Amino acid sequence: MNTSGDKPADFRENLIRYGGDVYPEIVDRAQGCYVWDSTGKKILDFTSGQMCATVGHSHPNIVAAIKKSCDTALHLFSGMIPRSVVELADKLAKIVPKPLRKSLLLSTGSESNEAAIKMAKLYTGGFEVIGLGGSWHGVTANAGAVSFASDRRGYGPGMPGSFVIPEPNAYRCPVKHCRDRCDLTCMKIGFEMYDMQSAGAPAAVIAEPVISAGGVIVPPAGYFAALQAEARKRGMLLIFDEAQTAFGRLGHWFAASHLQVTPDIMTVSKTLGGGMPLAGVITTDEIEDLCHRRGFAFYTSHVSDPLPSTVGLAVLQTIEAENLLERSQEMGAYLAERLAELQGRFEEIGDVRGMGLLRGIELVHDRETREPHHELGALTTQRCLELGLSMNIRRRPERGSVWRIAPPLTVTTADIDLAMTIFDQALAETRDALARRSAAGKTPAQRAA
């Protein structure tokens, strides 16, 4: 029901685009794993917000965490150490792979790792960042200077010293070496190309654990531990971006854990906040002491906000009382199978990956030659808004035609079933009015052979 009043006749009148698609109508109210619009239309969101929402829309939890905070403290002076930040610091603390310890609490994932760049920059004396094909760090200078999944042109040089190697996509190997079994060649490649261009000054490697918004690529097994050797031996510091990997979407607490790899610094940001903008650095006591010795200075409007602390302790809180680790396995198994299933009946689908509640399902034209069907994942996607499932779609000309799926981790089997209903459909109609489309513009003798 709309209960803010009439939409303007283009409400878009006063907004800058900032890129992206834009729903058509505004969005009134979400719960759980639902919103509603200003028509009263009820949408699935296979997204879980902008990934942040990890244990659904307007949580209980999350919506009185808010409330304590309007009764205590809703923001300081940046200097002043609210009790929110010393409790939520003390849990990180608990939770994250040793020797990881130290955090630093801030608004936003861009942030955070442009926080452990400038922190690596500091401890080694370095300048060059590396980043992987594909991967998404933010939008900021440090962030945005080693992010490979966004449209870099037009805005001038990026920092000095950043650099990239190719991604480990083992589907669509971007050295065009390997096929469906990654064997580290691109990483191979990707340090002497670096080694060629270094001015002498390493200073990190900055990596997402899954590579998300570059089609939700899953590194081949001893890949970061290779990819940390390799860092080591040029004196670099290894940062993990857990943005999106962390607190339950891949089943763990931290990606880093399950790989058995623990980075210098890690990041985290979105699954965090719980919908609330919280984001954090952590690295170790010797790490941050030699920072903080060399003058390390990172000192925001909202660094140790009380707010959005108060609600990251709630997140936390309910990812435990609600076994969400347990039930982002149990949910990623369910739509695994779902998704292999639909796999089985549209050639289209060329292949499903992903861990855990993050998915990622890659449309082609043909299995064995793998050209990408972009046209078939605009307008699938645009289908199944449509019917009411809303799904995030890459498509990078270079990366193929990827749908992101992650839903909140409160999902049920009965949501998974309805999203899977729905993209059955809107995959299928679309497929045929294609092929209509495609017959149709066909000479009666092409039509013949």
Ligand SMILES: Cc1ncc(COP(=O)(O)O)c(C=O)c1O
Second form
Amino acid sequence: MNTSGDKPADFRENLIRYGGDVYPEIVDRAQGCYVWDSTGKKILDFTSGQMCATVGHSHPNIVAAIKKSCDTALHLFSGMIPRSVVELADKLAKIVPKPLRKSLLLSTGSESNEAAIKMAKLYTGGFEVIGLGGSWHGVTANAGAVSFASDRRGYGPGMPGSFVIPEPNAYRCPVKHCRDRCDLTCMKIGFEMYDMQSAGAPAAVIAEPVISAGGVIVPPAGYFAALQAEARKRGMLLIFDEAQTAFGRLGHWFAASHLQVTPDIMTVSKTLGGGMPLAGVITTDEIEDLCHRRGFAFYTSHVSDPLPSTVGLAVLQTIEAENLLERSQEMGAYLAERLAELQGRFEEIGDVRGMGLLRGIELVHDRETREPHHELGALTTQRCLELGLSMNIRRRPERGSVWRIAPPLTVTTADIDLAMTIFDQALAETRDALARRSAAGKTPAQRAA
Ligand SMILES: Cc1ncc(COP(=O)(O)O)c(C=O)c1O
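Could you drop in the structure for the form predicted in complex with this ligand? We only have the form predicted on its own so far.
Next comes the full complex, this chain leading.
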């Protein structure tokens, strides 16, 4: 137990470990695209915090919105609706694809998917929900049951009626059918398997427009229209989880607008709050009305709270004022160009994919066999951090080793250049060190061969 000074011997000693790698130093400050740790080290944040700080950390408009809330209202009785909630719902109704219109404003992405799935169950009268392999929709009962990028072991059964269909990963086809061009066989097989198992109570299909935690998988053109058709055939609602993809990450207000597929329910979270806990469920008048008549209740302590909704408005105003949708496309194209350059020089970069400012880089031992190079991924991530760049690596035996990079939309070409210089150096050093280690482990005869 710590008894002296202001810094504990191990600052984690009173904390429950909640999964994932923990940065070895306390972090003191975050501003724009950078964070500073307690040793004064400045780190370029290429994950926008936990994929949320799209307008940059502590943007002055967000700070002003928080101050404004301090002067008006921070929290209210859940049945009292503040002006900021009315304004945010109005704004969302204007920018979402029609006929989506009505919003429920909550705190986290898990909560928004929990509410969306409950609405779909109430509306359809069914309880069966299909998710895509590699997806992540949250940690609560309904959302976690259709999340397949996380570890599910040790907690007993998930929600009854949860199904998975294989994800459209053309680089690493889960049904071992395609290579580089997905022909939707994965979806056809998935629905056939579902039909075989269904108890006749379909409710919803839920999907991320880009499967992010599962390895930044961008489904092929036509995928979501086909998914919607399969859902409709069975009387299921289509839910788009746009936690990461909405509000500019892909260069558009929503992936749905870009894909020209309008789901029955859309959930938004991370990127709406710009770093504050804020999430939304957005649906049509018809679904909202029927759910209400059937007694829909999702009454949380922080539903319709004034502080986060004031911040959400500031995030949307900032995206418009600073042209961040266009900027995301421009900076995304520049980042893609720089990554393609690196791929040209490193055989270990098997694939580079993504859209806008959400990019994935997959590491392999060999471009032909595509055997994932987990060690190179882990060690390079560590070296990048030492050199001042934070990137997130997703490692799963079945899904490869993929860096997920998502800088704030306010990122500059100078920031991208700095990141690429660090990444280049870290990757080269780590690759060479691993090659030396492997050569040292060989017999002279093996080395000569
Ligand atoms: C696509 C997606 N949906 C939902 C969630 C869950 O959001 P939260 O962690 O805010 O509950 C996440 C979190 O990473 C996510 O990436």
